[in-house]
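The form predicted alone is given below as one chain in structure tokens.
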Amino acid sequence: MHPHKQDWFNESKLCMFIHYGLYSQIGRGEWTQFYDKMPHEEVEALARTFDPKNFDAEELVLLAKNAGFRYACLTSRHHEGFCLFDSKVSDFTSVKYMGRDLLREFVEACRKHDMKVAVYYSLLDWRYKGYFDYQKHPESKASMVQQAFDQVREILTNYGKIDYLWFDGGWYEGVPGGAIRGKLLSEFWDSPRLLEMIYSLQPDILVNDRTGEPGDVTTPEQQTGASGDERYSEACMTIGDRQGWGFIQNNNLRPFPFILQNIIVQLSFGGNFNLNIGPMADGSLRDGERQLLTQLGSWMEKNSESVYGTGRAPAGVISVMGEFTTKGNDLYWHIFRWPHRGEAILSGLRKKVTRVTLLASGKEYPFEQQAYGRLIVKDIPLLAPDAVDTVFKIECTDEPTPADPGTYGIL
């Protein structure tokens, strides 16, 4: 864990992930090269036709900010090895092929609009034989590892302050699973020395958990989850097809309720949420992605207090209707399944409640506290004020709730 916890990370809560690269031209996701066994000549041909004419970093950052995101993360280089930044140790870059440093455009847009900067970097590179068989090609493996050191140093030296370095691709062909996996990956990439270099260049940076070392942030993928220790947790999830982070032509976008409710579940673990978009070949976004971001922004305008800077749900508080986030003594009850009975009930709340309001409007509702930390919010509308997630703000003191009787009174 980083010796100095970064308060901005917990305060920010929401990140927009941007997967963009040569694979965006194919329209079948970022792993197409690997699964289709594309020779490097075909990939290089994609570089010659890559034309990000509609990749507008400032527009993307503003979309993120208006949707409620506080930081954003761009794929500086994915597994195919093509850099969206200026690298002196590779000719396979957007700068050399089309004269644009897309990472610099992204970083400058983030700073202009007061967004924290996260940068994705893939350790592995499919152009190297040493990735596929490091024992047969030890020199190739060593060159790939050295490239990672050199390019991470370039990113952290040439682009100003980077707040969060998001590694991926730490595995290699044939690496076993189980308890030994992290140790082997760390040895493969010389990760302790890599992290030492990173922290020496940018002492305040956060690093995720995909180098074989624990890092500062755990990153469950396509699922929610807590870190299980003192590290931060950040779930990452696609806005579209589960099988692809880069652009996929099928337009199978996830519905807004699925996205928002997964965000809230992750926040209930005390973690952050990183929602991915996949720009099309020319760098533009699909209308469906824009619509989902707009929906999220509209919800955040009324309910962001229940998101930013919140902590995990208190132990023992239970409701079949939704999830909880907290801030100080305040509890935010995110109701996904509206009761339609004129009252909403939770249990296990061991603090005295002083006030219950609908967060979006400030309207106050009567309530009753009973044994077992049971709270009944009364006279609520028969229809949910927000069909996806209605939030009640429950203001509490540290005073305990009424004492519990010996049994539930059930025969």
Given for the second form:
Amino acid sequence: MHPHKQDWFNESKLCMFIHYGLYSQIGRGEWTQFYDKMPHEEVEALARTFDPKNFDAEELVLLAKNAGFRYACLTSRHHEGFCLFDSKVSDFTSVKYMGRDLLREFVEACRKHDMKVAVYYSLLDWRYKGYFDYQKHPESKASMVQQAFDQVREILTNYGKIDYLWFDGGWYEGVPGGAIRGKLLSEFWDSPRLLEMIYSLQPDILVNDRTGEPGDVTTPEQQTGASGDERYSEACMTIGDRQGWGFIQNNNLRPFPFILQNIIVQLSFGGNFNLNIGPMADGSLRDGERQLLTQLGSWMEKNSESVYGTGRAPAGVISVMGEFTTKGNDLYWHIFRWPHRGEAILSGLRKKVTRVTLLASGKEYPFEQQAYGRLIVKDIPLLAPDAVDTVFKIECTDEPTPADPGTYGIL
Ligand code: GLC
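Having seen the form predicted alone, could you give me the form predicted together with ligand GLC?
Whole complex next, starting from this chain.
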């Protein structure tokens, strides 16, 4: 399956991931039922107490938009099997238990606020014995696979245009080597046929790499990374401790510099970034998560030109002070570690620089270009204009730069 390309994806760059489900009531993350070996009756009881009274999709989407995200992704059904959407093939849904189609509220809020729609769907479902031992329970395994086909069809038929289908849970207990990608999984889920159905229903949709097939988007998790091929790469990361995709009481939120600098590193690979939040039981968000989103929004307000629609750092350009993104001939220098000698130096830039400005203010700075693609930006402030990521916009043309005098300077 050749990867699909959609211009909106590279333009958007930033996604807000929302993990919300029955598990949000427990406060120990979305795997609690598995780790605690909760009997299904207890899980079903969670469905009866689930009360998303403060789950306000429009508020979450506006939080995402104001933070600079351009698409958002809601867990429509996680490994626990509980659907946040209406399904004819399951009674274990938010519609049947509390009369709310949370996925519909989410997609409508996204479209109202011009956000692209991504939907997370877990292929596996812990309610099926066939997940835990598909050889011993072949019928259960078959009905779990059928549920996936039926529910993906429902999501792609009943909820309007879905821009990106974010699969997860494409493995099964006992899969050799604990694989979470690859041919074995593709056979288990009959993924080529699943993808054929998906693209027949929504030809422009993007699909990630977690059905066992490569899909259109690689999804490095809790780390940054390029796709290594012509597919998109989208790194996903929790806003707090590693285990906390779903709400975890008292989990430590990551510091803002860690979040922003990981976003920029991922963009320097030419990739996208998917930052996860985990609403609490009633659907509301912790203040700490709101604050981090607000901090990101403030930074994006002045620097989004160095994010949206950018490409990977140009080969050979190096600086220990930070990372690079590009747009056409222009280079955005993201400086995380501000130099205290009144000048900033990079090397390897083989384009003629015509102008250097501080992106946030437009203030112009003198500069000098030397051999080895060396660029020295001069008279810069002693203190970093932005303590986390100060961006210089370096406007360039394709004209040649000063020739290198033979061997490298110090050799
Ligand atoms: C892992 C976790 C899953 C989470 C996903 C997000 O697969 O097991 O719970 O939804 O990462 O990428």
